[in-house]
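So this first bit is one chain, no partners, the form predicted alone, shown in structure tokens.
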Amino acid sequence: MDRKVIIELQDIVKQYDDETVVVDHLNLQIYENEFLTLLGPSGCGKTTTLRMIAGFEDPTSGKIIFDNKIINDIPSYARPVNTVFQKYSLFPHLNVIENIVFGLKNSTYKSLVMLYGEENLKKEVLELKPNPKGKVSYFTMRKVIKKHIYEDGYRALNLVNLKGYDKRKIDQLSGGQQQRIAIARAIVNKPRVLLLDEPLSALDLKLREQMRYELKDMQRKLGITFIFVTHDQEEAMTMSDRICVMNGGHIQQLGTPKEIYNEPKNRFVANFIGESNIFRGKYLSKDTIGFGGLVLNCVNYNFNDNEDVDIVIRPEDFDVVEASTSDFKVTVTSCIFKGVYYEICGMFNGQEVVIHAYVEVEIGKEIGLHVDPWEISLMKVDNHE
């Protein structure tokens, strides 16, 4: 079944007055109910892209389409999205529940009536205060709306696993709890899309790891689209349905975490996502490659015979074997214990090779390497490097 596109960016360009192009002819479709991560280094255009979707920045050219309608001219407050920033911007003078419902309480009467449904509200008002002529009291309507606002606030509080924290002051909360309150305040408005701009960056490592799983769980429960911005590849790999890897204002690769990791499209992606050994070689013939005097097998690639290719082998995909049993030999230059594995570095044909292994090896020793054909990835050579 085809997935519904909820947001489409068509040929988006963002250029500042000093002629710096931050986003360069970007095209992207974002699906309903997916967790999409914009991943890349600082200055790659990911946050600017998020801010254009939110309406905080205007594109220089191109179209932002939401549910098949162009929304370039719609102000941020009128878009069906909400944003959680790096700094949570919670109000210290308000308690938790008042922070959560602050946006709803300050919405216009008309927008609240639309949110909760005019007919349903009228029905509740007449049940509370019957009127033979069916007239609805404005003040009773406001009272019913307020009840709904706080019901939604407590529902959001439960969703972020902070039941019972409603009366606490903000300065009584940990960083992780404040982050959850910021998320609760965003989702209480029932946005179609939740935008998250590096919301975990201020948390310590252990809490950050915990919040990754909680965010993904929230997204599943809410059934709404999350667009998440980060420079942390582990965050992206852990939470995302799809990852959009960006650099220099361009999309380098778009795909599932597994696709991005196992089949990088270019050297930037291969080096940015995890660690990679990249060798320049040739696709000799069907399922056969050569580099550094070696001939190895690969699978499921169709390049021209003798075409130059970049060969990617992840450090964990090497098996360490006796040097006498393999033509792929390296001389060990370092061996560092990383807790779960040893990181072994060695030299092959003048190039450093990184290996992750579960055995310690002696520095200066020659070892053999074996790699399964299924673990070898091939990329077209970028002649503009």
Partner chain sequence: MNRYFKKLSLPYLVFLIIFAILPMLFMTVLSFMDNEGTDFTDAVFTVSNFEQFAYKSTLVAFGNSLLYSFVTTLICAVLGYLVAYKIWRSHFKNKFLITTLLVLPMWSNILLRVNALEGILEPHNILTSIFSKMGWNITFPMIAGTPFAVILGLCATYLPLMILTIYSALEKVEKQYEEASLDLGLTPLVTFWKVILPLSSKGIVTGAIMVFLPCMSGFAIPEILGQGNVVLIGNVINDAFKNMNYNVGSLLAIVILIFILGAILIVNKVDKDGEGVI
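Switch over from the form predicted alone to the form predicted together with the partner chain, please.
Excluded here are partners and other molecules; the one chain stands alone.
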């Protein structure tokens, strides 16, 4: 798929005065109309990366390229991006609708005329105040522009499903409503890219789950690029077209949610995204791996024969079978009912194994496990760890 790159980060380094490196030689291409999530634990540099794109932080070195233009030196107010902040940052001295139209209302006359089209505006002015010579007064022009601005504001308010809240004060809104207003305030300016800095983290679980779908829906409707920062892997999985997993200022893995979940590149990604069991083993020969005295089949991985590999098996990929029918034998140490499934912990070769199964098993009993070859993913052993 050939897609247009809208933002490119080239070799970005961000180092603070005390010499801590927050972002370390980051290279990233962000496509038009995609939902990209920067995912990682706190302190991994994801928010700093976002803030550099927004223009609130200057990179120590490297280039931020927007639409083939380097924008490092362009101040934040002149960048064609808008941000939804973690704490929403709605202006407490303005009501809802004034918050939403704040950006448009305070932009220059020239840019507003450009935004709404000079010809269209002139036509409307002449309809309002017919003038035989076709003269257009500045004040009527302003009036028409103001009408457009508020129309846009109310449209954005409808888009976030808060019709009728226009005159409310900010402190009269719930967290979820403030969240939506913050989004409306950002998208009303028609940015090419919307930056979202952990916007759902302050909401309760139910609302958070609902907002995920709404955000994804909104992104599809608006057809603009969303760059979303979060530490919540489930959030990232649900919404993103691509996920960029970060840790220690580096990109650990970049790919679709499926790729990242099914084929984690290293231990960090495997552990951070969902639960996983990681075994150190050997790639014996093509499609055969061995660990802990077991020999299993796998597919689609190519390593050198007898090379050390990390073997990842997700808890839900195990099938529990009779101990006598499998070589993969585990002694059960706990079995907890989790609603849809049982979380079974067992010991295999002195290593704990987590299994999600639909059957209850007795603690202390030995059970057998079965894994399909395509459920096994392999990772190169990272010697730096």
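Positions refer to the first chain, counted from 1. Heads up, when I say rigid core I mean the largest set of C-alphas that superpose within 1.5 Å between the two forms. Bear in mind the structure is a predicted one, so any value in this text is a computation, not a measurement.
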Classify Phe91 as shifted (yes) or not shifted (no) between the two forms, where shifted means its C-alpha moves by 2 Å or more with the rigid core superposed. yes
